[in-house]
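In the block that follows, a single chain appears as structure tokens, in the form predicted alone.
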Amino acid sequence: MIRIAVLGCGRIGRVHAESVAASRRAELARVFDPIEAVAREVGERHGVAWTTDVDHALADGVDAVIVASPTRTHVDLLTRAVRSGRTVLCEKPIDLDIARVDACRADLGPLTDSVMLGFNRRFDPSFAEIRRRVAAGEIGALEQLTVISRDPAPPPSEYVAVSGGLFRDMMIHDLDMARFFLGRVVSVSAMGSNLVSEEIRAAGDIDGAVVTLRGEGGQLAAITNSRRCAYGYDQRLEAFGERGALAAANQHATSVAFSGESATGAAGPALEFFLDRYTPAYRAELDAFITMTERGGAPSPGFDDGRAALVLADAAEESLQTGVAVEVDA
């Protein structure tokens, strides 16, 4: 039984704590948050020790650590956890500044092989199945990848202010998914819009974007993001190749559809919340992290995957500002 400490008891930290508590292969050993009331609430919910002291969180009795704190704290916490001899699952992104990411990599050296990145969508059953079938050659050589990700509603303005922007916060999952399918990416081109939220515009961010990427083999990927979607949490993916296509559609609360005079095959809204859509992915991600902790070996996705996704996000931002495609090696 792997004993896991969760660092950070905000929304995503609670998701991870629930996953660990539900696992038959792991034990939630303790939880940490600098805000006492928050740490206590999550600790008492799961009947485990809670603390506002990082050193206490990393004390004896812990085999592995999940870093689910605000992005600005990731480098410090994952470094301390790795140097204490623990494996780490770190939420994305590693940091908003690529220079800090590179400095962290140089500091840790081969110890970065103890760090798994929280790109949970790689573990989504539908997306993972498509990836396996593409790799098996079912559609022949991959030529085009389409990824659509739209949120039901914009995030709070206080979140936007510290998020790092749409590319580094929201699209970074999709940029990693593009690499998951295409492999090395050599070019990024981005366009953005402000059609949803005046608060997001005032914060200097965009609320919609379309980004195209070119893989080293000439494959193309198109990613569409929006901070608003009237019909729920829009999460779709299509892989197209010389012999056909594989697609994952939106998921709904039930499979019931109405057909009549006014509509044919009318279904309810897509699932409204990321946790409703991706709970199985978080559970599968945790399972892979537990296996990595038990058996050793380099994680996938790993630290370098996190770095590469940030490189692509930075390139998208540069392309948005300059209006030209940006060459990369990621």
Ligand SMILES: NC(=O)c1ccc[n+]([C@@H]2O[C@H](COP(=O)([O-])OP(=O)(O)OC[C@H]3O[C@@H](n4cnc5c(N)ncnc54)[C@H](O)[C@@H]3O)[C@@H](O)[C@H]2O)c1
Contents of the next structure:
Amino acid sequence: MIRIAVLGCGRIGRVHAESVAASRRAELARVFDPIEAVAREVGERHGVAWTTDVDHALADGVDAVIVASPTRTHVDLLTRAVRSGRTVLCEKPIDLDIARVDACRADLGPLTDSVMLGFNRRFDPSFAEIRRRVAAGEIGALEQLTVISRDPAPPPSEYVAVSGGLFRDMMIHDLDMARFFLGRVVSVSAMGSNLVSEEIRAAGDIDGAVVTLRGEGGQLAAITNSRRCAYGYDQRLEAFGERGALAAANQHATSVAFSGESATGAAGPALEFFLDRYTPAYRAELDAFITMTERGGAPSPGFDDGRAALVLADAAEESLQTGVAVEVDA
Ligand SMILES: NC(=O)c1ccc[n+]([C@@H]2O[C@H](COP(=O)([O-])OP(=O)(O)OC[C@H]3O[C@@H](n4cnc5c(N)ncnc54)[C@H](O)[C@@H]3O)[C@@H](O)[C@H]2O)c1
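Form predicted alone done; form predicted in complex with the named molecule now:
Complete assembly follows, chain above in first position.
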């Protein structure tokens, strides 16, 4: 049994704590949050030790660590954890500042191979199957990838203020998906909009975007993001190639469909948000992390995938500001 500590018990930390507690291959060793009530609540829910002291969280009795704290704390926590001999599953993004990511990479050297990145969508059963079938040649050479990712509603303005902007906070998942399918990306072009939230506009951020990327093999990817979607959490993906297409549609709470005078085959809203939509993906991600901890070897996605996605997010930001495509190597 791999003994895992969860650092940060907010929205995503609770998801990870649940996944670890439910796993037959791991044990939730302890949970940490600087807010006592939060640490206690999550610890007591799972009947495990809780602490507000990070040194205690990283003390003996832990093989692996999940970093699920606010982004600004990731570099420090993951560095401490890998230097103490643990493997780390670090939530995205590694940091908002590529200079800090590069400094961390230089500091850790080969120890970055102990860090897996929390790009959970790679583990979504539908997206993972499309990726496998593309690799198996079912649609011939991949030519175009379309990723649609829309949140149900804008986040609170306090969140927007520290999020790093739509590209680094939200689209970073989709940018990683583009790399997952295309491999190395060489060009990024972005347009953004403010059609949803005055608060987001006031914070200097955008609330909608379309980004196009070119892979080194000439393939194109188009990513569409919005901070609002009337019908739930819109998460779709299509891979198109020489001999056909593979597509994953939205998921619903039930498979019931309405037909009548106004509609035929109308399903209910899509699943509400990431906590529902990606539960199986978070579990599969944890499994991959446990396997990496048990067997060693470089994780996938790893630290450099986290870095590359941030490079693409920065390039999208630059393209939005300048209006021209940005050449990259990521
Ligand atoms: N992969 C995903 O689907 C996904 C989804 C949501 C968030 N995230 C990422 O996870 C991270 C956390 O996001 P969230 O939405 O859970 O945030 P949150 O604000 O809900 O929770 C963060 C928690 O960390 C605690 N915290 C504050 N300082 C800390 C420190 N120094 N060490 C440890 N814990 C600390 C806070 O008290 C809080 O309980 C962010 O980096 C975010 O980008 C990833």
